[in-house]
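Only one chain is given next, in structure tokens, and it is the form predicted alone.
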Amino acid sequence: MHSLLNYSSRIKKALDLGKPILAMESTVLTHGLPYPDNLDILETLEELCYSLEVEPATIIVLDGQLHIGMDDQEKEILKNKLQHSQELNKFSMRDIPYAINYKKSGGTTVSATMLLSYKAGIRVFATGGIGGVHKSWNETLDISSDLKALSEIPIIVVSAGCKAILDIPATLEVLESEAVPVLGWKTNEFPAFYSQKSGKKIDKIESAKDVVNIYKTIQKLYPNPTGILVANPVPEKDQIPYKEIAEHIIAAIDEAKAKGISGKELTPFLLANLAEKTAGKSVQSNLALLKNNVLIGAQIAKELK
């Protein structure tokens, strides 16, 4: 086991026994949802994993310690920090060494979670949506390190596409340039986070077995194996039509520009803005797609074992 990582008792046991494990990121807890809703969703997602006989490994950084899965003690530390509004950062892959050395606390983005999952020997990860290319990328060069992680770290990532606030065609172009397979779960259209369809065509897969076979082929074939993005649409009953949400996104981006909000602060601002403009419908949709991605991620984790 990796010396920099702290494994929860359940994850340690699951690794020893070769049980299926599903990694989950923690920025949804620290930045995506308000307290106490964030702890409720953590409980919900972990319980969902247990019901599917898969061990959930929520990955988080607390006081410079890298945690693979949380025991009750870590959950209590997180709850205490949330209750007292203590500083919680948003860590991408590049921030982890700094966080360790300066004993910082925070949630892990997709890139950081991929890195730590890989080091922990976990190969399947469920998230909400990946980061990607921001709409004003030609002015700001704002491109998420999630795409770099997908091109370099051989992890299967299940998400509802990329975050709805992003430039979807540009994000898909980068993934294509980096030879990262983008596979549609029972769909040939890339989902747009809150919406089932973006209008962009991708390769369709039908089962967890398909994903695992493609993953194993990459391992054998590529000199430097990439990750895989499994694009899993939000359930139809929970989606917000693309045209409807697009108008709110454009308005939110304009507001962020006017307020000079950029970088790591941009996504939390835009998500909060959308929650307000859709009267909480975007939050409901977000929770539904998170559960749906855990459901598919668990199937793939079981198949990979």
Contents of the next structure:
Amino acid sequence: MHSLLNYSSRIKKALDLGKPILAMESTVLTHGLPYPDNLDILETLEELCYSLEVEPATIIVLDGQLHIGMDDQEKEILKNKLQHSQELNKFSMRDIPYAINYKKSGGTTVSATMLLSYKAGIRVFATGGIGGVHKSWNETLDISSDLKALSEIPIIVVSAGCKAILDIPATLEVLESEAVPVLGWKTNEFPAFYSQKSGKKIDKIESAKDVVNIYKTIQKLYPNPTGILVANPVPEKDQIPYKEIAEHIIAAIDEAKAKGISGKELTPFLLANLAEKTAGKSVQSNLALLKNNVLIGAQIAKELK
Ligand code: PSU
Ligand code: MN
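What would the structure be for the form predicted in complex with ligand PSU, given that what you showed me was the form predicted alone?
All chains and molecules follow, beginning with the one already shown.
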């Protein structure tokens, strides 16, 4: 086992016994969802994993310690920090060494979670939506390191596509350039997070077995194996059609620009702003798609065995 990592007792056991494990990120808890929804969703998602006989490994950094799976003790620490608004950062891949050195706490983004999952020997991870190319990319060069991680770390990531706050066509172009397979779960259409459809076509897969076959082929074939993005649309009843959310997105981006918000603050700002503008509808949709991604991630975790 890796010396920089702290495994929860359940994950240690699951790894020893070769039980299926599904990794989950924690930025969605610290920055993606408003309080107090973020307190409950961790339990909800973990319960869902248990009901599917898969071990959830929520990945988080607390006081400079890298946690692979959270025991009750870590959950208490997180709850306390959330309830008392103590410092919780947003850590992407490059922030991890700094966080260890200065004993910082924070949620791990998709890129950091992919890195730590890989180090821990976990091969599949469920999130809400990945980061990607921001609409302002030609002025700001704001491209999430989630895309770099997908191009370099051989982990299967299940997400509801990427948020419509991003430049979706440009995000798909980068994934294509980097040779990252983008596979639609029973669909030919790349989903747009809150919405089932983005208008962009992708390759369709039908089962967890298909994903695992493709994953195994990549390990045999690529000189530097990439990750895989499994794009799983939000359930129809929980979606916010793009037409409905588009005006809010444009307004949120304008507000961010006026306030000079950029860098790692941008995504959390836009998400919080949309939650406000849609009177919580975007949060409901976010919760539903997270659960939906855990369902598929769990199937893939089982198939990997
Ligand atoms: N999707 C969500 N909520 C989130 C994020 C994605 O539904 O909070 C987070 C993820 O952790 C993702 C990060 O990795 O936003 C991307 O941030 P940035 O654009 O700064 O790379
Ligand atoms: Mn960014």
